[in-house]
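Shown here is one chain on its own, the form predicted on its own, set out as structure tokens.
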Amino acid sequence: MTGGLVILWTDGLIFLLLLFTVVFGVYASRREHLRGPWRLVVRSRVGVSTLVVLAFYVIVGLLDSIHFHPLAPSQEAGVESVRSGEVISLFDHLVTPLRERHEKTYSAPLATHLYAKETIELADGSVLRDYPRLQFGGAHLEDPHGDWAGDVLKLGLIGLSKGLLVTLVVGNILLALLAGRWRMGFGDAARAVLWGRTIVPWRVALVTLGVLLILVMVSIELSTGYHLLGTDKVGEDVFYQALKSIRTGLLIGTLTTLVMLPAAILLGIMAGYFRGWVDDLIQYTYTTLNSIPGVLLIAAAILMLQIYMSNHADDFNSLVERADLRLLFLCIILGVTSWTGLCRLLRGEAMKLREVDYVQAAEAFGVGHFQIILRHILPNVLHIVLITVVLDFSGLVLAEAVLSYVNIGVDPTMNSWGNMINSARLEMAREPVVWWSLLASMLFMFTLVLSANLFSDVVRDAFDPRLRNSR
């Protein structure tokens, strides 16, 4: 149940962003030069495995950046609920089990008792130095040394079924689908596609869903009844927090382009184009910038806006906002300071499309500058834009994880693999070894960056002009 919607800075520009790709994605369906690359991408079997791993990744970014204030139950006679303070999102209400499911402290993957001994006082006032139960993991059980085993087996069993169901619904629904597109009778269709006699590799695809699809309820039903990858210090999920923190770095990856990709396209193309003493200008400019460490311009900025916030911090509502607020500061940053390769790359290009024969030719007829950059320079360098964006995704991602370990990333109180990774270094040095929060977060950043690689590798193929002309 909500209780009033909150848009946060973050929010909007995620949005804004979606917005612009669905723009991009109708521009270029109706320009051959782009809309023929992207057919490659969707007929390559890396192409569509890694679409189909990333679109979860999206999915559970988006859900996570629909944020409101929740109803809670009121202390007032006649009244039944009234708006929280608090700020959580569309997933953490779906989650809420996950979210609110908190044990003492540390607990490994699956386990029904904490992870180190306690001084335990029995009922005859005795003491006894133990595991202690956990408060909700595998409490369900009544012997957990005999019955945990079974029940971990059970639980997975019925997560394989349901998964399998799900993805047979949705292999039937998408076959159905494609039939009426194909205008041929199911049967016909179900065999093209597994077969795999499509253009279009809708058999990896399905596959490749029906994986995940597997992954999520196996994990859902596991979760109901312990907790999948263990707690942390303070006894929170580990799986939640590498959930939760999907959308952190999808942030880092997406917003920072929105912020780099005016000032590298039009830096760019505006000292190729014009040369002298603008090329001059602009040259100096992305140099001096080059020349000043980035993690110093990084961490100053990051210290600058502690102090702002400390000295205004009647101004933030929640800390969440205050996190928020931190987090697009961060996107912006690393946006000022990784501009300059690409505009490296479009001034080398708007240099050497000056001197083609239709731009002369536009020249020499009178066309204005801002007319020959918007029909003839732009559309021409929109797939190094589009390439680079793809190949610096996964470097973005790796940078808040390297930034939050050391202090000068995102809010310690948002959930990132930075912040986890950060916080395991000191649980990797303790005995018994907490390695699980380690393991979470580098198995998430893990399959995300080496689906944005393999997807990048693709795109770049299918935009480089020399393979597809070999094709």
The other form holds:
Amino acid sequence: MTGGLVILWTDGLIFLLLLFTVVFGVYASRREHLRGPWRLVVRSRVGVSTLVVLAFYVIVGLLDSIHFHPLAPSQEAGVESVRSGEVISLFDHLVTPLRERHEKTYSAPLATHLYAKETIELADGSVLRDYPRLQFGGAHLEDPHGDWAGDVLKLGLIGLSKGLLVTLVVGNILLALLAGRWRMGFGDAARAVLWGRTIVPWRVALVTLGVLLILVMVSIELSTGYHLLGTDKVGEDVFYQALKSIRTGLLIGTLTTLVMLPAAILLGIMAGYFRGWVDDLIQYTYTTLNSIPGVLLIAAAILMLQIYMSNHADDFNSLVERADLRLLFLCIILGVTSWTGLCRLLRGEAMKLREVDYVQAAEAFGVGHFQIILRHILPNVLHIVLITVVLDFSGLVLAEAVLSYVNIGVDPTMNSWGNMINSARLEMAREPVVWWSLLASMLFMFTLVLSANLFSDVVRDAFDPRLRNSR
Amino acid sequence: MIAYILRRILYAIPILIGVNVLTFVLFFVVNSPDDMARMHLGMKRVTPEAIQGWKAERGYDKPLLLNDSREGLEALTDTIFFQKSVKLFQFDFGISDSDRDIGYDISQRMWPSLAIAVPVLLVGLLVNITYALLIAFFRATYIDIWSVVLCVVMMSISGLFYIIGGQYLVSKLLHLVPISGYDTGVSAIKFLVLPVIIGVIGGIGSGTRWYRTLFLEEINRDYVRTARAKGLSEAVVLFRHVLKNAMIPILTGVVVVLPLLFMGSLITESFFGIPGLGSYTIDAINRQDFAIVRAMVFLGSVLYILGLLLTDISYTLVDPRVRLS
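Switching forms now, from the form predicted on its own to the form predicted together with the partner chain, please provide the structure.
Expanding to the full complex; the earlier chain stays at the top.
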């Protein structure tokens, strides 16, 4: 089915980031001072369950980051199908039914009829004003009013049992692996996990995973016959939009940090290590940047980008590419406004480390500045970098929604929670209220941000020895 | 003291110049004045005369940085950069694209912004500090744990949701106050109640958590142990000793944001239709009115630097250990 692979800028960067994370993970696992805190993280119940939730989001985001040109179905047999101009992701391909089943306009979650009344022409030529049936939602029902509740319940129960089944299978595989690793019988391992006697709270992880899998399965089952979270103004499935927005949220939260990290680390350490005029210059730079209100700087930059894009419209091959570049640019400009905090922290820490005995000793031995920074200073500030990265994430995801509302966020054609809220906001005035778009985006965003917040608390407690001791 | 303040003000000048250069690069170099003129006059079929006229009207018809046609110093001063910068430093913001005096608009729209921002700040402080003290009093009990959970949950909800939810519940379902709008004088109160309440609720999560950490940090200090050893009650220890000492970081945190209150809240104001500086900025962004955005960037920077200065001064006033030098 796959045609040519398309690598968008943000796709490349997100996989680069993944590579970084893996490399850092391998690096950290070999060093006790980095491994110890992570051990604390996975031993905390909150840490483990939020990790499972975050992993779910990351998987969806990564699947959505592999883009390609789909092959257009050929009309005549025997003729080789051709690549179409549109770009879709692997995730789009997996949820093709969700993507392609369009209704006419709004419909409520799990509805069988359209939200608005329409004039319907009956078979005998007479005209009736009523809520028309949906093209896809509940289309398989003979008598929508009578069968609806039973059918939804049936699909829900099927989903529930499938979810339980998958959880059982996954849980058993996990238990078998654990039993092998601990060198004990399967029964003993299962008992230890289920009674919650393991050091790493596997039981919590399993329960979280189970809940997620059941939710996924129920959603899949219900989506086969209905629009789980309704449809929006142009009839697009809201559930699909909310899922697609995951990638945007994750990208904003992570790429921004990736963009700002090199500058923040380099300048922060240099300012603290060299002091003198280097310090003055760097301090001046970040005070200046900091004193411009962030939203206004972003607004100004995005405005300029819009003008540039409208004046150079020919440079962009497709809408997707254009939206993608705008997203990347937004990450960069968000990075520019947010690196100063980390830079200041690192400057202070580097100043302290500079006076430590082993750095003085290295200097006395004639080790070069570059070597000292690389070997002695950088490893000792890594935990600060990590804590900041994790702490910033949730704020950035929330910021995206606000920026999109002001029209200076991601491209209006891109799926994002901010754009969903923005379009749903106007519909609150309708009667009856169109609430599902808003609820869906809020729910997905809330889950991600809450897990990220809880996870970052665990990470901070684990990495900050001062806090650890005071508890 | 005066010498210190003077020096700090002098230190602010290079920063403002830096801000100015940065915004200039953003607004004029990335896109030339010609691009902007074309954008405003409509993309197609723009006569060069129309562009020239638009530029001349706004003083954009000079070279950007260096004027070759002039001699000596004039080559530097008779440029867009110099002319526009000097005017900004004189707080003369010029006219907007809709031909209104920006300075006048700002002075008018400042008051609605303050009418929301000041109550939000004061009520928010009161609520957050009270709640945080309560948590500190019941520390390490279930009240503490669940309060922290509640704070994290409240922090994780987007501010937009508070606004939309609040508007829907209070204005549309209960019909207690109008959904949006503004009025002058006392009748403005009915328009202000909801935004203020929502602003306070939206800030409880992060605010309370932050103050709780401050209080807990103080509670572990030696002087608190001494106070307890003297036999003082927990309430006296908390209110007279802990609160007083924790006020230093709280106060300085508040002083930093004081000047920025003028800028108003972008989102709240535009949702509630309040004609403050926040909605002014948003409208300007949506209309792509560069003169206004540029003026607001400059104003925001000045106020931020003022905030930093006030913070340093307030440190010496509340904490006698800090001496300005």
